[in-house]
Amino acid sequence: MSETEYDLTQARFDYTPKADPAEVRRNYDYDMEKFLTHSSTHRISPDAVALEAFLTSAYHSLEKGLTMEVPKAGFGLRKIRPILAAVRELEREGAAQFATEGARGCMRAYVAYHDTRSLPIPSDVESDLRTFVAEMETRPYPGGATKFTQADIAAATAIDYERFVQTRCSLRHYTGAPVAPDTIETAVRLAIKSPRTCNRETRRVRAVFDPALRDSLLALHSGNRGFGHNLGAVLVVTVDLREFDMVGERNQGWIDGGLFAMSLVYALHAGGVGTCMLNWSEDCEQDKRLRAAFDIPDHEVVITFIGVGQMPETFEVAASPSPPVDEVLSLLQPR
């Protein structure tokens, strides 16, 4: 067949599976049903995780106020009573953890912010707020504001970041040696610092180290052929839908999860192991097969798999040339 006879449109059609509008709608409905069922967008979820997310979002808004350049008395007033009530309820339920501790630390900082500046605390919450803070006595709680200097940032960023980024590639050649769980734990701890909506911890990671279990998991993913059997670990990154409560957050899980996944890959790169993103771009039927085989709760959406392994001494990666900056960066213009 000559080049002029070659049907490029048909080739593009055949290249990836196509779906009719009904199938597309069915897949969107699958995602929507999960979001409606598990988030607090339609009705308030009674789940403690949802209440923790509400609490974190509320006290984080006060944390932001504590960092503003111009002091303001009584900011975030309408958040204070819900914060106090949420902390009390979670502690009664035995669900106290980083959210309640962060809220307590924030409330202590809120009172100190006003007192050190001789600013009045609104009278309708002052008594309850001061009682709440006083009961903590001297116990340390995180939360509030943290001070940095330009020198701190300069010292922490004194690396060749461009070289670091340019040497992070999707690797498809591994030695087959195991990856230490400590390496994964360290990378996850660092990735937790990546931005997330209103400071809510929606991200989850499940690690697979056992070779047989790894192979069973990767059998559900077509993007690891030729190298998956040599991976030392596979990570499944998910996001918990119970922590969202607005229709505007319907796609936020993929945003927060994507930011986290990239931070995780950079942290693993810094830890000296190779990685390959194995995107979970699957239809609802394949997603159901994954959940039937592995314990992934229905209230979590799968963002991506990440293959992790030990690098050989030398290896090749795809060149993957990048476009010039001016193809990506432009100035926003009014219409």
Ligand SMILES: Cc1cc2nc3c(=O)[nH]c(=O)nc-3n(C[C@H](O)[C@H](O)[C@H](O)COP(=O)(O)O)c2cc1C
The other form holds:
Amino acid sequence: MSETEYDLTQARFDYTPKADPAEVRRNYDYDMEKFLTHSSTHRISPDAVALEAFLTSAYHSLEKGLTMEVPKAGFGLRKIRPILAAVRELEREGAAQFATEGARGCMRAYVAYHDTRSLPIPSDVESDLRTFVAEMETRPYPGGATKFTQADIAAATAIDYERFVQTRCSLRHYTGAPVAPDTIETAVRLAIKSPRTCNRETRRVRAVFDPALRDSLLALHSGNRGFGHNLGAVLVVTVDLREFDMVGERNQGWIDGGLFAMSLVYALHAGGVGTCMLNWSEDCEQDKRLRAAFDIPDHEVVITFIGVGQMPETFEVAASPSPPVDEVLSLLQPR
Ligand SMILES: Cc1cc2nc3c(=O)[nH]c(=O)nc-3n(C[C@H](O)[C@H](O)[C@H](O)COP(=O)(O)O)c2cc1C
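Now that we've seen the form predicted alone, could you pull up the form predicted in complex with the ligand?
Full assembly next; the chain just shown is listed first.
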């Protein structure tokens, strides 16, 4: 076949698996069903984790109020009763310490904010709120507002960030040596700091270190050929849908999960190990196969896998050239 006879459109069609519109809809339905079943968009999920998310989101809006430039009395009033009730219920159930402690710290800061500025707390919640705060006595709780100075930020960012970023590359050449669980733990701890909607902790990571388990996981994945067998760990990043409660959040899991995955990769780079994101760009049938073989709850969606491994002394990476900035950055114009 000559170059002129070559059918590029057909070649593109053949290149990756194609789906007709009905198949695309069936796959969207699969995602939608999970969101409908597990989120609190149309009925309130009975899971403690959903109440924890509700609480975190509610007290977070007060936390934000605490950091505003212009002080205002009684902000977030409508959130206060639900916050107190949610803390009580979760504490009764012995659940969600992270959220209840953050909420307690925030409510204490809320009262202190008003008292130090001699601002009135709305009378319909004041008595209950003060009782709630008084019962904490001097116990320490995180939450509220934290002070930083410009100098703090300048000192903390005095690093060669460009070099750090430019040396993070997707590695496809590993020694096969193990990766210490500590390395993963540290990176996850740092990645947790990445932004997340309303401060809710929706992100989850499952780590596989055992080579046999790694191989059976990677057998379900296409895109690790030639290097997967030398990875010291594979991470499965997921997001818990039970923590979303608005239709506008129907795609939020992939955003929060994606941001988290990127932070995790940077943290692993800082920890001296090589990484390669491993896509979970799979259809619903493959997703079901993964869930049949591995313990991933139905209420979680898989964002991506991440391969982690030890780097050889010297290695090559794909050049992966980047486009110029003006292809990405422009000024938004009104229509
Ligand atoms: C979500 C995601 C999934 C990816 N999946 C794969 C994969 O399955 N296999 C692979 O070799 N690279 C994978 N990559 C790596 C990209 O090819 C790579 O990030 C890109 O070429 C830029 O190169 P760099 O990471 O070296 O800067 C993935 C990247 C992302 C963000």
